[in-house]
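Shown next as C-alpha cells: one chain only, the form predicted alone.
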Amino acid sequence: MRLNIISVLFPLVFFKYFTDINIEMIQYMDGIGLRWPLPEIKHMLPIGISFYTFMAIGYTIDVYNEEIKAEKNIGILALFISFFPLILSGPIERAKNMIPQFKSLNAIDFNSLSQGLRFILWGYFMKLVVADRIGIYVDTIFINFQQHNGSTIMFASFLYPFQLYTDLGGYSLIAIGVSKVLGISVMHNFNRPFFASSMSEFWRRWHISLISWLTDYLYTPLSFYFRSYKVWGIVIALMITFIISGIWHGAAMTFVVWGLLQGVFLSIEALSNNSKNEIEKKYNLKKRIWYNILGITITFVLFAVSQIFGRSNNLEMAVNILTRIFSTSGALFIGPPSNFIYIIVGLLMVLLKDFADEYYPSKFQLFDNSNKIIRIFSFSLIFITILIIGVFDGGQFIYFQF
C-alpha cells in the first residue's frame, strides 16, 4: 500500500511543489554564496491533479483495508479516476460509490435528466452571476489594497468567502448535474455552510468531499494513533490534518498559516466543548435566536479572516492587509454601481435560497414546486438573470489551480 501511495503521490509532489521548493533553494543558496546544482524549472500544473490523486489514494487505502475489492477491470478503474465531470475540481468521490454505478448503468430517465439540468442551471448562476461578479470587486481591492481604506478591505474580505462558495459550489453543482444527466449520483459538496454556528459544524458543511476524505484517511488514523493523549491527541490530529490541508491548497506559507488557523479554531472548540455544552444546556441557549445568530456571525468572521491568508500572494501582503483594516478608515469603495448592485442582487438570491432550504425546506420551493407555472417561472428567471447579468468573460474556476 505504501509503495502504491508513494507512486501516486509522486506526480502531485513533482508538479505542484517541486518548482517552488527548487526556487526557494536557489534563492537560499545564492544568499549564502553557494550554487544550487539544479536549474530553475517551470512547468504547467496538470489541471485537477490534486483531486484525482486523492481519489486514487482513497481507492488504494479502501482496497488495503478490505472495504472494497480490487477492481479487475482496468477500464472501470480508469473511468473512476478520470470521470470527466469530477476531474477538474471534484467532488472527490469514493470508489465504493462510483464503481458499482459504472457497472450497472441504466438508460437515462427523465427524472435524472431534469434534476441534473436543474443542478447545472443553478451552478452556472452561482458561478457566472455571483462568483465572477464578486471576483471583479475583490480582485480590484486585493490587487491594489494599498490604495484602499480599512472599511473597503474589510468588506472585500467578507465578500471573498462568498466568492469561494459560489465558485466551487457552482462548479460542484455543474459536475453533479452532468453526472446526474449521465445517470451517475455524486456526493454533494456544500450544505449551506454560512448557516453553521461553529467551526466544527462549518467544516461538516464546506467542501464536504475533501473534509470527509481527510477525516477518513488522515484525521481518524491520527486521532487513533494519538489516543493516549486523550483530548490533546485530538488537538494534535486536528493541527496536522489542517496544516496538510493547507499545503494541499498550495506550496506557500500563506496556506500553511491558513491551515494552522483552522486547526487552532477547531482545537479551541474541542478543548472547550464540554464547558460550552454545559452552559448551553443550563441556559437553554440553543433555542435562542440571538445565540444562534451570534454563533453564525463569529464562525463567518473567523473563516473570513483566515481566508485573507488564502487570498494573499504572501505573508507580508496578508499582514499588511490586516494592518490596514484596523489602521485606516474612510468611505466604502463602490466601483461601477451596476456591478455592485448585481453583486447584492445575486448574493441575496443565493442566500435567500439557502435560508429557505435551511429553515423552511418544504414551504418555499421554487425548482421543486408542485405548481408547474411556478417551476417554469423559476427556471426562466434564473436563465434570464444569467444571460443579463452573468459574467461570460470571467476567470477560470478558483479550484482549477489546486
The other form holds:
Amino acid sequence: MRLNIISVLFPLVFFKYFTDINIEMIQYMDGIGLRWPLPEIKHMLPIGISFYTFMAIGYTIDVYNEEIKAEKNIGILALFISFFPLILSGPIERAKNMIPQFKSLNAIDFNSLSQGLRFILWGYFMKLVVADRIGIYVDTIFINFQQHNGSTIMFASFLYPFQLYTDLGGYSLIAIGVSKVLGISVMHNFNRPFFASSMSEFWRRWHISLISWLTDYLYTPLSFYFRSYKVWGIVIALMITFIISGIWHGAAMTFVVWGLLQGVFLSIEALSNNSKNEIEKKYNLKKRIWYNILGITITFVLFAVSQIFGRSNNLEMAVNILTRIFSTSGALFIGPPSNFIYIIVGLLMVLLKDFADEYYPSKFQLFDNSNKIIRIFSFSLIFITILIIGVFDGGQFIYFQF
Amino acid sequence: MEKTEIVNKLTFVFRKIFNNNSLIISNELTANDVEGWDSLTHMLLVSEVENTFSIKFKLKDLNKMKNVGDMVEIISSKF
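Here we have the form predicted alone; I need the corresponding form predicted in complex with the partner chain.
Complete assembly follows, chain above in first position.
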C-alpha cells in the first residue's frame, strides 16, 4: 500500500513543488558560486492533478482497510478516477459511492435530469454573477492595498470568503449537476458554511469533500497514533492536518500560517469544549438568538482573517494588510457603482436562499415550488440575471491552481 | 467478558466523555445521535475505552466501528 501511495503522490509533488524547489536551489547555488546542474523546468500543472490523486489515494486505503473490494474492471476504476465532471476541482468522491453507481447505470430519467439542470443553473449564478463580480472588487483592493484605507480593506477581506464560497461552491454545484444529469449522485461540497456558529461546525460545512477526505485519511490515523496524549494528541493531529492542507494549497509561508491559524482555532475549541458546553447548558444559551448570531459572527471573522493570509502573495503583504485595517480609516471605496450594486444584490440572493434553506427548509421554495409558474419564473429570472450581469471574460477559477 | 458487562462499562465511559449523566447507549447508537460526538471527541472516547478495558485497538478496528454495536463486538473479540 505504501509503495502505491508514494507512486500515486509522486506526480503531484513533482508538478506542484519541483519548480519552486528547483528555482530556490538555482538561486542558492548561484549565490555560493556553483551552477545547479538541472535545467530550470517550467511546466504547466496537469489539470485536476490534486483531485484525482486524492481519489486514487482514498481508493487504495479503502481497499487496504477492507472497506471496499478491489475493482477488477480497470475501465470502471479509470472512470472513477477520471470522471470528467469531478476531475477539475472535485468534489473529491469516494469509490464506495461512485463505483456501484457506474455499475448499475440506468437510462437517464426526467427527475435527475431536471434536478441536475437546477444545480447547474444555480451553480452558474453563484460563479458567474456573484463570485466573479466580487472577484473584480477584491482584486482591485488587494492588488493596490497600499492605496486603500482600513475600512475598504476590511470590507474586501470580509467579501473574500464569500468569493471563495460562491467560486468553489458554484463550481461544485455545476459538477454535481452535470453528474446528476448523467444519473450519478455526487456528494455535496458546501452546506451553508456561513451559518456555522463554531469553527469545528464551519469545517463540517465548508469544502466537505476535501475536509472529510483529510479527516479519514490524515487526521484519524494521526489522532489515533497520538491518542495516549488525550486532548493534546488531538491538538497535534489537528495542527499537522491543517498545516499539510495549507501546504497543499501552495508551497508558501502564507499557506503555512493559514493552516496554523485553522489548527489553533480548532485546538482552542477542542480544549475549551467541556467548559463551553457547561456554560451553554447552565444558561440555556443554545436557544438564544443573540448567542447564535455572536457565534456565527466570530466564526466568520476568524475565517476571514485567516483568508487574508491565503489571499496575500507573501507574509509581509498579509501583515501590512492587517496593519492597514487598524491604522487607517476613511470612506469606503466603491469603484464602478454598477459592479458594487451587482455584488450586493447577488450576494444577498445567495445568502437569502441559504438562510431560507437553513432555517425554513420547506418554505419559500422557488426552484422546487409545486406551482409550475413560480418554478418557471424563478428559472427564467436566474437565467436572465446570469446573462445580464454574469462575468463572461473567461476569468480564472480559483481552484484550478490546486 | 459478557456483552452486558461491556455495555455497562461503556455507558460509564460515554457519560464521562460526553458529559451527560443520562446518556443511554444501544447497539444502533451512532455519532449522529449523541451531542458532542464528533471526530475530535471520538478519539478521546477510543482512548478512554482502551484504558477502561485494558485493550489496544488497531486502526483497522476503528474503521469498522460504525455504531456502538460494532464497538461492543470489537471489544469482546479482544478477550
